[in-house]
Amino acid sequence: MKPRVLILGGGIAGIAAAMKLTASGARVTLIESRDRLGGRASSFFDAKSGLWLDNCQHVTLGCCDSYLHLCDLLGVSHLIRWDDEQYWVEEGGRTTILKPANLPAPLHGLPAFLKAKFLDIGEKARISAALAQLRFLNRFEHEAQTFGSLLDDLNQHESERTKFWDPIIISACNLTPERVSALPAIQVFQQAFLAGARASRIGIMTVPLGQIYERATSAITESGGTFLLGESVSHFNSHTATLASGHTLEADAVICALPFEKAVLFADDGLKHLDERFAGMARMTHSPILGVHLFFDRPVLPLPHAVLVGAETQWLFRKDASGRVVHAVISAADDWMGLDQEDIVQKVLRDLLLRFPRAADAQLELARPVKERRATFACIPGFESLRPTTASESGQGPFLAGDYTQTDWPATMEGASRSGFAAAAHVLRSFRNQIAFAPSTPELV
């Protein structure tokens, strides 16, 4: 008989777990409170534009092996557009293209960096010296230190922080260097920017994120699995999940792939008392992201993407062939959450027009800001001790999946994918030596 597995949550972590389990013969029931899969990395239908829009622009890198494996399983790898070049744009429009040379890591980025127009000689020298030291640091020894403090130790001045370190770290870790733990910040450079040309490639989906999960739906249903979309969980334990409707589902194993705040909220009181992982999860906090979809009457962004040097808006992404549709991203967006739509749009337009002055005559036809107040967990110093293991010490479950678990990654699609695969592997190991399983389909009790 096939093992029955309940997966709570249909984000990337839950999808990764489901794909691995169904491929291994397990019978999966996936429960998702929304009417679509993807969680925070999904899309919504915008009635004003008549388009499916992503909650926010999600980017992968060449070093994200687990997420790219998930894309292979979903059959959507061909939908990723890869950019080897990064476009850094200053006020007035001067643009630096950072692209890898045919040199071994970490020298692959050096020729373009030395030619960077937005940095002077002194800034380049100090940044290069800091990068050389970052490459060999044991990042786990710096978990209790902020990256801003580490930059002080590395003799980084305010100018190179504003121009170089801030755009990278704020975008990658969704916290400012003054708040983020040095551990994930160091990792960004060690495993991506300094690891070689392939590792630092930028990958962007060419279709709305919601479309890439359709393969998961068919794979799970074809294997005999079940989807319960639009169903909320009211509480769960190691072998059951009770829905808001009052029905209880039983299974041989439960994988909780809910966001950490919901996992703590919906876990049975007895489970939270016995399982120490939930105490740490209850102390976790969030960091917000703001995405702004902009529609103009003519092209305004001639580049596939742009890093805005010295701006509050860190990135712009071109969302159509001409550059008429633009997606702006503001990470670590705490100061933006209280702003209304008009103020948000004006601030983003200011950043855009200062760097692309030729767009001044373009008319904004539609703007759609999307606030994600709980976009990611906050990787502040001390966070690593709060991150739960996939399996409890007793091994009795429930199994946890989510980018907040001990993935050795910050809050990314890669971390979520790793956690889902890890949870599925734990479930399969727990059944490896069993001869018979419980009945083959979850039952309503």
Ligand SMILES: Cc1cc2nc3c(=O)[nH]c(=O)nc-3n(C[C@H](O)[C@H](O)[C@H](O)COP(=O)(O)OP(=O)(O)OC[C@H]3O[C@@H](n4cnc5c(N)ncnc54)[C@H](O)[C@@H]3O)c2cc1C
Contents of the next structure:
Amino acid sequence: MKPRVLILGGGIAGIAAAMKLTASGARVTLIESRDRLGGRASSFFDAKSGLWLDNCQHVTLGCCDSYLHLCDLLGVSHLIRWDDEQYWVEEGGRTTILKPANLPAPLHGLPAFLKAKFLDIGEKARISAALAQLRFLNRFEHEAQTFGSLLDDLNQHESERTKFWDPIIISACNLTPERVSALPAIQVFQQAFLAGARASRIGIMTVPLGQIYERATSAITESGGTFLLGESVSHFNSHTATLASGHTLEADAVICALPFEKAVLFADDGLKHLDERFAGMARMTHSPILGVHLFFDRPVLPLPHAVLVGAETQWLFRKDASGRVVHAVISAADDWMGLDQEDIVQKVLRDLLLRFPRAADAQLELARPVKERRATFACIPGFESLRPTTASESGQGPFLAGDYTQTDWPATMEGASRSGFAAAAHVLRSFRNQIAFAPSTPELV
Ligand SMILES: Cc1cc2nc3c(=O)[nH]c(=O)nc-3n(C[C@H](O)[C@H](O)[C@H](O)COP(=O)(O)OP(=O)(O)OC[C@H]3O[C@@H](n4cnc5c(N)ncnc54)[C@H](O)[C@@H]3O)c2cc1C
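Please move on to the form predicted together with this ligand, as the form predicted on its own is already shown.
Below is the whole assembly, all chains and molecules, this chain first.
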């Protein structure tokens, strides 16, 4: 008999688990409360623009092996556009292109960095010295300190923090250096920035994220999996899930791929009492992100993307060929959550116009800010010990998947993919004898 597996939650973690399990012969039922897959990395139909818009621009990196593997499984890898160059734009519009040279890592970034116009010679010297040390730190030994305090130890001045460290860390970790644990921040440099041209390149989906999951729906259904979309889980334990409608489903294994706050809310009380993983999850907190879709009457952004040096708006992305449609991203957006649409748009426009003065004549036709208050878990010092393992110590509990589990990554599509594959691998190991492996079964991670 093929094992029956319930997957709760159809975000990237749930999709990754479902893809692996159905390909390996398990009978999967995926329950998702929304009427579409994708969770925090998804699209919605915007009636005003008549377009499918992403909740926020999602960026991947060349080092995100598990997410890229998932894209391969979904057959969507060709839809990723890879930007090898990064465009850093200062007030007034001066632009630095950080472009990898044909040198071994970490020297690949050095020639462009040394020519960067937004940093003076002293700033470059201090940043280079810090990067050289970051490369060899054991990041796990720095989990309990903030990256800001590590920058103090590395003699970093205010100017290089504002111009260099803040834009990278705030967008990669969704917290300011003053709040984020040094562990994920060091990781950004060790595994991406300093790891080579391939690892640090930026990948952007050329279609709305929602289109990617249409592939998941057909792939999973064709392999015998089923979906319950628009159905909310209200209670679960190791072998059952009860829906808000009152209906209870049973299975040989349950993978909970809900956000951590929902997993804690809906887990069976007895389970929470016995399974120590839930105590840590109950203490985790969130950090918000704001994405702003902007539609102008003429082109305003001549670059594929822009890192805004010294601005509260960290990134702009060009969303059409001409640069008329722009998406602005503000990570660690706590101070923006209380602002209304008008104030948000004025602040973003100010950041944009200061760096792209030629856009001054353009008329903004439509703006669509999207606030995500629970965008990611907050990687503050101490967070790593709160992250749960995929399987419980006793092996009795449900399997957990989600970017918040122990993935060795911050809250990212990479972390979510890793967690989904890991949960599928645990299930497959538990039912090794019951599964007739198809010859095409992908290697388990
Ligand atoms: C604004 C924003 C920008 C981001 N930018 C990036 C980026 O640039 N690069 C990057 O790598 N990552 C980025 N992330 C993070 C990335 O989106 C997440 O790490 C990833 O999508 C998490 O996937 P998940 O499957 O772990 O969780 P989720 O996506 O939260 O999936 C959980 C699923 O469970 C469903 N659910 C909830 N309650 C129930 C219930 N009761 N019953 C059934 N289903 C339920 C939810 O609808 C959801 O589909 C960003 C996130 C946000 C919000």
